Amino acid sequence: MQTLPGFREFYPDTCARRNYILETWRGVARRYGFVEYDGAVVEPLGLYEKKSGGELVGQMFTVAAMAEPGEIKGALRPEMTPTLARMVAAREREFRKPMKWFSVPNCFRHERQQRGRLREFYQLNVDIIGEQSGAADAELVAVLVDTLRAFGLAENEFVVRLSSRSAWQSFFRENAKRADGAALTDEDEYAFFQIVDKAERASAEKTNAALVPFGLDAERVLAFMRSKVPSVDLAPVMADLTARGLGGFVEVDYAIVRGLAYYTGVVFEVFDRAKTERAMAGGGRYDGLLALMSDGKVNLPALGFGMGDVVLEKVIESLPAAKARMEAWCAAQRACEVFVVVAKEELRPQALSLVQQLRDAGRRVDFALTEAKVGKQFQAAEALGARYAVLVGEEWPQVKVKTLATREEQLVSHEAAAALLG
């Protein structure tokens, strides 16, 4: 029987790349001075209904009941930037701000599998709470252009399309105007967002058509979206990266909008230069949040990103590079480093003293659990990558120590070879 279609299971060669860039993300948020949470796998349905808009709602594996039949609907959780604001909005009195925080949460979506896109996947966020000033958005992208270079990728290789909703806020009420009089409410402008996310995809007809509610054609707004200007909250962002080296990472792009309902300020969304898949990568401010999850009663300004690992592991493989670095630290991982080889059975006990010496030392240790021959362990060293082989035999209390890779060989006691190789 197979898994259900959109699912994953990871068998020791997959797990291994999947630890790769768990492990890496972790390394690079940590460098950064930000720590990890972590929160409920299910939460409540109406979280998601309010915080998340429509199209989110649509996408999600719900929960029938939770504890108990006709108790609260839930819904196993498709991103974290809710979870994470009703945690922050519970106990935010209790941490320092600004509050750097991370998470590498399992995550589920309930839509069409398409290339990039399972129902299952895993994904970085890193979050900045409490922190208004350009200075917080900078730190944000500085995070995410190290994340990808941890991976081995290059300037000529990824970009940080940047954009500001806020701009666009500006340019819809100063510009659209309903065609039956009313005043334009929050729900036109994000229908407005809509459009726009979808306006470099769609045909200009198309594009028009949707645009006719609010008195705005295509030309318009396709020509703000192509003004590479930086606006005012988007130049102090670029002029902090051009300060750390990073700016040729990153470039103004209003094609940008981030369709999520809770964006507010500065919006970015991170590509490979080849254009070959997807975003890797999104995020941005969501200052409005917090105040919405606690009825009012914590109002911080809050910014984050996501980028899952399903995309990213494919720009890995198609960059040489990147693909090698991952390869190289994945075959460290499964390899044996020491392989013990029990050349005389009677001597079986003195080598598993010798196997759990180099274990407690930390070394990657393992040994043919049955009799076999001396040619088989050798067999089974190479077979696991093992950068030594031990041989207990004849020789006792001295063993052999064989760098495989050079067939060099000395003959030390087995304290020595303890100690050699812990």
Second form
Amino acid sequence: MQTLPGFREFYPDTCARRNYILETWRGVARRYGFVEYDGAVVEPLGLYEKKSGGELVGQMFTVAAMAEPGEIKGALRPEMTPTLARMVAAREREFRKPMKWFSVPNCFRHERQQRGRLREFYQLNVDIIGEQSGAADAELVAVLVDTLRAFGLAENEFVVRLSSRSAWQSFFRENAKRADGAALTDEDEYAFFQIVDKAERASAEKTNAALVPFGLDAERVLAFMRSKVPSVDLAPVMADLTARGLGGFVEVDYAIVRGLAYYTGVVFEVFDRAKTERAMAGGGRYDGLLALMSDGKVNLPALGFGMGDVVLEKVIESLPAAKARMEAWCAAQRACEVFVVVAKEELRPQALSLVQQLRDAGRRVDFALTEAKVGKQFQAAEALGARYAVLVGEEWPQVKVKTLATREEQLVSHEAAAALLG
Ligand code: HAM
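Let's compare: the form predicted alone is above, so bring in the form predicted together with histidyl-adenosine monophosphate.
Below is the whole assembly, all chains and molecules, this chain first.
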């Protein structure tokens, strides 16, 4: 029996790559002062039905979860933001603001099988809670840019496309008129965002047809979409990023509106410049979500992004320098440092004692668990990428320390070998 389509299993080589991604994510987030949290893998289905909106609601893996009393409908987490909003709303008084939190959950979405989309993926979530100023949006975009730079991606290899839902909201309020003369509602606004979200890929006829109820046409919408003038909320973010020397990584692009329902202000998505892959990351402000989650009790501004591992890994693999960096990291993780060769089986207890001393000293040490020819043991040492082989044989209490790359040999006492390598 195989794994279900779209779900992940990790043999050592792919597991090393996954760990490279997760550890790099963690390293950069910590460098920016974010602290790690985690939530539950199964949440009440209602959490997403009410708060996420968009396509996501139809992509839920539901499970019957036991509750006391009875049973409620649960869902495997498709994203982290509703969980974070609920966790923060429940105990926000305990935390100094702004809160800078990150997480690296695996998430599940019942997606159609397609390039860059799986049913299980890891997603870096970086969020700032309790800060209204655009300085927080800039800090968030900066951590996003630096995360990708940490993988060896350069300015000409990816771009953060910055946009603003508030700018689109003003456009909609100023230009839209319902055919039936009724006032525009929040639902109309979200329906409009979804049309804009698809407008880049859809035909003009399709976009026009969708815009009819709002008295708008594709031409006007596309003209606004192509204007590159930063809106009032984007201008300070751009200036802040420029001051950090990161201005070249971002572009104003109103084609981005984001699919999820909860976004309110600055929004963004990140793409490879070659544009061969789907978005590597997406996020923005969701200033109303905490209030919604707490029935108005907690009203804190918030913003964040999610970056998946699937597209990221594809992009890394397509860029030789980034790929080499990933492979070097994985090789270093795997490599054994010292291989102890038991050349005389009677000396196995002494060899075991040496292995133990070196491991206690923090070295990565391996050896043949059962009797084997010396040649075979050296082959194993080479295959494991060991730097040194220590030969326990004839010369005991002295041992031969061999540097495998240069074939250099040194005959030293076993205590000296332990000290030398330990
Ligand atoms: P999202 O745009 O739905 O946003 O997902 C963010 C990223 O997760 C995507 O750009 C993509 O890299 C990855 N991703 C999403 N679905 C899949 C999939 N089926 N397979 C592989 N990768 C996938 C959110 O989830 C928001 N909650 C992000 C956020 C955090 N906003 C504020 N804080």
